[in-house]
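Next up: just one chain, as structure tokens, the form predicted alone.
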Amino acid sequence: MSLVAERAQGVADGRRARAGERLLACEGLFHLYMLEGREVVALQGVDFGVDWGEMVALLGPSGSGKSTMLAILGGLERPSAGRVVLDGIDVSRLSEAQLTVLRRRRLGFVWQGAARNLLPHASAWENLDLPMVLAGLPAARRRKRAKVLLDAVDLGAQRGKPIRALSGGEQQRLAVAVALANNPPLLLADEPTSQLDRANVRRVVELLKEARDDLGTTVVVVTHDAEVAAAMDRTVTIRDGRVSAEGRGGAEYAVVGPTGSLHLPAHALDVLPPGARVVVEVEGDQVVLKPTDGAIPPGEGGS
């Protein structure tokens, strides 16, 4: 069932017409925070972009900076340095009041677990209605939009039920609907399937695809789930606060960092284990890494 209400069709067509144009750009993002009295670097010079209508998965081990990145993209945290530009708006320069308006009208959020997404004592309908009330939509439009979304996520019959009466899968499907209530151009999701069984994982992935196909919504999702990542147009791997790799069409490409750093893929570490010394040679348009036997000629080693 389509996520498009009648009034949203023109907006969706306009977004699809911009496919391939840059919607979101991060430039030189650094982020530091204090933990137990010491400074922790979460992001280190991240350059990252997403086009209109693109679906991107952020991958990487726990603590790599993925969730921090998502929070900065959504204006929930300010970077220590660098900037985020959303459709020409420098998000990092907005006031708190302006950020609130931006989040209500141009961003949708889906978080891990119902507690962060939904009001537990309100009904499914009331949860959908609230973001539209905050955005100032008139009652007639809110009713029509809520019905379209509830039917699209197979919850029309549960519209009056409180959240605690819904299953985990139903709650997360509703969370996607709530995130799309104001038809934002960008939806950000942090581990939206981590607590779901496989059938509900697939349904949430279908909903994200339907949002892109029906509404022209751009999607950025943090995930550890291989099935979710495989459903995206592109994957971006974050390691140690840097973009280390990108994947498209089943192929993964290492990304050279701003200082020339390079994270090697796991299979390369069989040949070049951590601490290995290599000779770097440029052969035409190719760069070749050749392992040495570990011996360094006199006068060429460090102190």
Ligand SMILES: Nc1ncnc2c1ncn2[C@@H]1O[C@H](COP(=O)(O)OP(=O)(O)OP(=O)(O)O)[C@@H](O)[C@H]1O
Second form
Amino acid sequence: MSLVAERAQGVADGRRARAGERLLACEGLFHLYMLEGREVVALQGVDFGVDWGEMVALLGPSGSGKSTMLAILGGLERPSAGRVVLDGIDVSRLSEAQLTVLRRRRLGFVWQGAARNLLPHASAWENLDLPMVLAGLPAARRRKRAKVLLDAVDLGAQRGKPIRALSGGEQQRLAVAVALANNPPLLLADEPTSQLDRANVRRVVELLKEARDDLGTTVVVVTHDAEVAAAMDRTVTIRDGRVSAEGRGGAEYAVVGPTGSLHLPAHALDVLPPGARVVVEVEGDQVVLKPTDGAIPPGEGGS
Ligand SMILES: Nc1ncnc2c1ncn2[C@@H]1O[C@H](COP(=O)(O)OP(=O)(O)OP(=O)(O)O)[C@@H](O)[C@H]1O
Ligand SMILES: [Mg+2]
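I have the form predicted alone already, so could you send the form predicted in complex with the ligand?
Following is the full complex, with the preceding chain placed first.
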């Protein structure tokens, strides 16, 4: 399998030349939703960046704000505060019309649930063709690219089938192909492997890696799947609307939040369970947390 089309080669080389440069940066992202007259805080001060060609997994428990992050990164939600800069463009300052152009040309989306990405009555081929039509690509180029992509996701033989006749795994692979149709520099994927069996999870991971290796695509993927996370260059864990940890090469680092808060990793909770009182001591360049046994003694702080 290969995603390289002749015309994409120059584009991919250009992207590879920028490896190590920042493609996406968000600073101080806050996001509130209004629900039945009440505010729901989804993000509370997220700083996050992705370099050209990086593959990053966004992890975190349900409701932690991962989909909200992705929607803001993709310019579909405007953050309540903070900003997103994509390849030097301040996304928060763009008009709706400019955002639409940005999404069509520079971003690929795979939404949570394969079916949401696809038109159920159209064929696999038509689903792939549509984003390219919207981006104004000439017919000959569209045909060529659709063929490359369908072959890459192993759906060449299914090209004429309507979506509802495809299996869950086939639909998910097609959703990734559709997101790559316009060869965007950045692919945002929200749980693209949920509900897939292991074989299909591996195929989707392989496809994401091919996008990076062959097309120079930068990938941000929300996932609950340990195998998907392990295949990425870096993991970023969101908890309660904040970046709580980052991982690279198997090592995990807790991240101090904007107000000085720190989420303890699960293995530390055996020593410091929720509600534990600790003495925080700074010894040179080390910070030491010392549990006290039981309640805070009177006269020694606390009220
Ligand atoms: N449209 C909305 N209106 C009101 N509240 C919302 C809306 N969308 C999300 N939320 C709330 O914002 C918070 C973050 O939601 P989000 O969907 O970003 O979480 P998530 O990490 O993607 O969760 P999951 O893993 O379940 O997909 C949650 O408390 C959620 O209930
Ligand atoms: Mg979600």
